[in-house]
Structure formats: structure tokens, C-alpha cells
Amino acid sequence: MNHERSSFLFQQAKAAIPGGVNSPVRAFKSVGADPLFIKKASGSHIYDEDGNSFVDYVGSWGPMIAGHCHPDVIKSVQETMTSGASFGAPTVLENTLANMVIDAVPSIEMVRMVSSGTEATMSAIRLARGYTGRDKIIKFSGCYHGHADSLLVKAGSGAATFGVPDSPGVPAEVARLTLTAEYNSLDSVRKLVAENSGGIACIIVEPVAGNMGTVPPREGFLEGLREICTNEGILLIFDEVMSGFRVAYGGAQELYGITPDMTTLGKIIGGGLPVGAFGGRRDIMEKLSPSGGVYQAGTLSGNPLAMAAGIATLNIIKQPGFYEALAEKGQRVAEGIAKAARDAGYPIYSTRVGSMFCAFFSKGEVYDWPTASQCDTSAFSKYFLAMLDEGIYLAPSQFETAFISAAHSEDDIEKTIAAAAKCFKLIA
């Protein structure tokens, strides 16, 4: 495929934007190529500035669960825009979406809208500290919760892709308050809790890890976290920015039947527009300003266009049978890619939760960051570029999740599996 115009635009961008991109993983640096500049999207496809068409498994990193440019979402945003794009004041749309979220997510009795996942997790942790009067937090290696200072410690996603798990600019005094356990290891959590008795405000976890590839929780892991937190007076925060409304309408907590104290959301509840949210038990949320003393604010929080897009999206995905059909598509794609690898004699480890899936370039099981980090990223890069040439757009990192949307057709799936069969043979 010809990518000349995208490469030209990237060179221009590097003169004005650090690294040529506004979010690091977009730079394609880990796969040794220039990024595509996207011109438009529709349904399950994206189109770049060179006129190439791709079956899209990134979906703007998750929110396009109904497909790009769904007519109901477009109509809702357009109608809302005619009345104004931003007011910095309350609107009825905020009430509507808030109540839809409360009705859907088991742990949420009250919710605060923000503008990004980072803002949601940062604010939830501040609230947990304010509520408990404790300073330390526990997170897990390879789990990414946004780029707030206290969370950019042994993070996954872009930080892992570029081999910079601890960013310069994060003060040692801040990092010292972030304790890091291993995902799927309750023993590592118990050890930290015992060593810091009475000092831990919260444990924050992706219930389905999506920033070191798709890594499901092992049986008993989430249940164990819930028990530890309950016994120790620690707040359990599920970061469902990725899994919320993606693996089930009520998120991973509905899927696995585990209720955290607080939940962070993003992605889908904005229908592709910038949005985030955090919510939880009423007694916790009422500590938040202006009803309580824990401060959080944002001019664009509850932006009417984002609220309208979110309401439209949630109305689409709450229809009966939506998630069953989505999971079936996810299963066909994930199993089809895994079979293509086996047929080519190439070792991969395949994972899937609903419509989230990943092909790990590893001979062994992947269940935490140490096992994920053993993947053959060089082989992944070859696979990624070969799939791109076949018109399949995957995330440009081994440590990211792929997403299926309702718009992916049987032809899309068959094309993807055929492309995978061809590409595994090339790199075997």
C-alpha cells in the first residue's frame, strides 16, 4: 500500500507537535513505521489520507462499539450542536446520562462526569484518599490508569511500548506513595497490605487488564481483592475506562459479579467524544466538592455534545442481544486468528473477554506483566505491518487490546482471518 501522504504529513507534524503525535502510541514507533493519518471512518472501516481502506480493530481505542459514524449518534450530536457546544453550566443531558450510568453499573450510586479517563482515575484516587484519610495506593504492574503522576509507575500501554514504565518528571515523593503488585497475584497484594497496615487508601485495578494486551482476571482474583479491601478498610476501585459498557452493559463488575467501592469510566459513555466519569457508593461520592471537601472541577465536564453522543450510544448498546452478538463476533475473530497461527506453525497465546481480544506473540500463557513482557515484539511488528498491507488496522503495539464493533460484518471477519493466515506464513 502507498502511505506517501501520511508519511509527508507526519514529517510536517513533527515540526509542530512533540514526536509528531498528541498521544505516544499513535507514533507507530514500536512497529518501526510512520503512522497513518486518518481522513474519515464509517462503520467498521477507516480511510487514510492516501485513500486506503482498512478494517478497523482499534475503534478509537474502544469507544466505537456501535461502529464509526452511527447515524443515531451523528444525529444526536448534530441536533445538540444547534443549541450550543459548551456552556460550563448544568444541562438536562447530564442528568439523563448520569441516571443511565447509575442504572447500568452495579457499584455506582452517584457519578461525576469529567473529560478523560486520566481525569477520572486521578479524581477517584484523590477522593479515596480524602475519604479514608490515608495516602498510599496499590496498583498493578502493566495496568495503565492514565498519566497522572501517582499512576505512571510501572504502567502498561504507551509507557510499556516505549520501555519507560517510570516517567521523568514524576517526583520520587509521589511515586513512593504508589505500591505496585502483580496482576492476578493475591499474594503480592497481601504482602503489600501487611507491610503498610492502616496506610492504604485504595487498590485500583483494571478488572480486565487491557493495557498489556487483553489479560483476563484469574478465578478468585477479583473476589480476593474485594475480601482484602473489605477486611482492611481499603476502597476497591475498578478502572473500567476500557471494560465499562464493553464486556457487558454493566461492565466487568456485572460480568464477574464483583462490586467495587468506586468505578472509573470513559470511552463508550462519550460515544467517541472526550469524556470520563467516576462514581461509587453514595457515602463516598458525597465527600466530593461542592457537597464535601474533596475538590474536583472541570469547565468541560458534562459537555453537552459528549453527553448527547453517550446517551445515543448507550441506547444502541442496551438493546436485547447486543452483547451476545458482539461476543460471538469476537470469538470468531480471536479463534480464527489463533487457528491461522497454529496452521502456520507459529506460537501465539490468544485471549478474549467479550469483544476485547489479543494475540500475544508468546509460547506460554500470559496472565500478568512479567509474562506479557516476554512476548516477541519484533515478530509482532512484522505481523502488524503485514496485516496493515492486507487492509487490517490493529493497534500498533503488542500491549494493546483489539476491539470488535457491532458494525463488523461477516466479510470483515473472513477477510481478517484470511489476512492473518497469509501473514503468519510470511513471518513463520
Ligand code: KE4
Contents of the next structure:
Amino acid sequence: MNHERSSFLFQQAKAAIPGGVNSPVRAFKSVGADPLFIKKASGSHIYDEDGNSFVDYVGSWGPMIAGHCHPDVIKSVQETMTSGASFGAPTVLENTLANMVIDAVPSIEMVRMVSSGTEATMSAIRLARGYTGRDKIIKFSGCYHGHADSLLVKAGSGAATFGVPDSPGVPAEVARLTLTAEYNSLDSVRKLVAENSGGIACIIVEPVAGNMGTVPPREGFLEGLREICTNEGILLIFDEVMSGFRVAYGGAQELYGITPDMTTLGKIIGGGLPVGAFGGRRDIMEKLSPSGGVYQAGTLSGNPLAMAAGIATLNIIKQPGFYEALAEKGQRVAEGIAKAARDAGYPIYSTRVGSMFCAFFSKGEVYDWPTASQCDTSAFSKYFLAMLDEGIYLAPSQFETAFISAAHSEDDIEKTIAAAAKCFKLIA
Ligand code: KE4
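I've shown you the form predicted on its own. Could you give me the structure of the form predicted in complex with the ligand?
First the chain shown before, then all remaining chains and molecules of the complex.
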């Protein structure tokens, strides 16, 4: 498969843009290849600058649940554009999308629009700190919540009960306030809560972890977090930037029946345009400026174009039967890939929640970051590149989630499974 033009454009990009990309994971660094420059997309396919076409399982990292270039989304954005892209003033479209989100997500009584998932989680944490008057937060290793300083933190070494920066530029004083627990381990949470009694503002968690690969919550994990938070006066934040409107119309909190105090959203609610959101109980959200003292703002928050794309997308996916059909497609492709691996004698550990799925290159079960990080990433890279040659575009990292959309066809699924059968034989 010819990638000459993409490689030329990548060299050109690296002269102007750090690492040649505007978001690191796009650089294909962990799979040791030059990234493809995408020219266009339609439905379940993307097309690169060298004229190659691919069945797309990245879907812009989640937003394109209805497929690329859905006519309803295009029409809505085009029509809105003719009235103006952004006014920096309230619009009826913001009321519409806010109420669609409130109607859909069990925990959300009020919601604030922002322009990215990072803004959503950063603001939700500030609001939790402002509401509780406490400074410390708990996150989980292997979970990613965007690149705000408080969240680029890893567990301190040894018995240290405070966080240390996970990136240069994050001050140690900030990192100390972020405590890190293990996903699916309530004991690790209870230990941190006991050591910091009365000092923790919130626990932020991906209710379905999607940033270490797809790792579902174990039975009782989310319920346990809910109980700990209720008993300790800690706010429970479900970061549903990825799982929101993905695993169910009401997100993971609808699927698992657990109601957090706040929820962060992004990706799908923007239909491919820049949107994030955070929402929750009215008594919490009313602490937010200008109704309360916790400051948060954004020039393009709730802008008409992004609202129009989000509204059009939610109108598509709220139709009866949408998620059942999507989950069935997800099951067929995930199980097909797992069978292809088994038949090739190559051990993978396959996970799926609805239309989010992952093939872990691991002989054993993956249920947290320590088990995920044991995966054979060099074997994954060989598989990724072989699948790319077969016209299948997966996320360029073992520690990401694959997404199927409503636009993926039976042929797409069959082609994907056949390609996997060939590629696992190659690497076995
Ligand atoms: P953004 O700031 O990238 O819009 O959202 C951050 C974020 C927050 N919370 C969760 C659960 C997320 O998955 C994300 C972003 N997800 C990654 C995909 N692993 C975005 C891809 C990228 O960084 O380019």
C-alpha cells in the first residue's frame, strides 16, 4: 500500500507542528510508522491522501457513532453556518442540546457546555473542590481524563500517598493533591480515603475505562465507589467523555444503574465538532459562575455550529433500536477477531462494552493498568500495521478502544474478520 504522500506531508508537518500532529496519539509513534493524512471520510470509511481506503474503527476517537458525513449532520451544520458560526451570546441551540443531555443522562439536572473533554473534566474538578471546600482528588491508573495539570499525575513511588507529575511542566505542588488508585480495586480506594479522611473533594473515574484499552468495571466496583462517596461526602464524577451516549443513550450510568454526582461528556455530543460538557445535581451546578462563585468560562462554549452537529447526532442515535443494533455489530466484530486469533493459535484477551471493544495482546485477563501494561505491544504494532495493509484502520496503540458505528456494514465486518485471520497468522 502506497503511503508516499502521507509521509511527505508528515515531514512537512513536523517543520511547523510539534511532532507533526495536533494531538500526540495521532503520530503513530507507538506503532513505529508515519501517520496517514486523511483526505475525507464517509460512513464507515476514511480515505487517505494516497487514495487508500480503510474501514475506520477510530471514528475520530469516538464521536462518529452515526458514521462519517451523516447527511442529517451535514444539513444541520450547513444551515446553521448560514446564520453565523458564533456570536458569544446565548442561542436557542444551547437550550436544545442542554435539555437533550438532561433528558438522557440520569445524573444531570443542569449542564454547562465547553469545547473539549479536558475542559469538562478540569472544570468539574474545580467545581467539586469549590462545592466541598476540599482540595484532594482520586483518579485511577490507566484512566485518562484529558491533559489538565491535576490529571497528568501518577501514583507516588512506594508508600507515598501523594501524586507525582506524569509530565514535565506539572508542578509537584499540584500533583501532590491527586491520589491514584487501581481500577477495579475498591480496597485501593478505601486505603486512600482512610489516609486522607475529610480531605478528598471527588473521585473521578471512567465508568467503562477506554484509555488503557477497553476495561469494563467488575461487578460491584461502581456500586462500591458510589457507597464510599456517599458515606464520605466525596463527589463521584463519572468521566463519560468516551462512554457517554456510546454504551447507551444515557451512558454507562444508565447501563450499570449507578448515578454519580457529576458527569463529564464530550465526543458524541459534538458530532465531530469541538464540544465538551459537565453536568450534575442542581445544588452543585448552581455553584458555578455566574450563579455561584466557582469561575469557568469559554469563548466558543456552546457555539451554534457545534450545538447543531450535536443535536443532529443525538436525534439520530436516540431512535428506538439504535443501540441494540450497534451492540450486535460490536459483538460480531469483536468475537470474530477473537476467534481469528484463537484459530491462529495467538492468545489475545478480548473485551467489549456495546460498540467499544479491544483485543489485548495478553495471555491473561486484563482488568486494570498493571495487567493492561503487560501486553505485548510490539506484537500489537505488527498486527496494527498488517491490518492497515489490509485496509483496516485501528487505533494506533494497544491502549486505546476500537469503536464501531451504525454505518459499518456486514461486508465491513466480514472484511475485518478475514483480515484479522490473515494478520494473526502472520504474527503467530
Ligand atoms: P479531549 O480534551 O481530548 O476532548 O478529551 C479528553 C478526554 C477526557 N476523558 C476521556 C475518558 C477521554 O477518553 C478523553 C480523550 N480521549 C482520547 C482518546 N483516548 C482523545 C484522543 C487524543 O488525545 O487525541
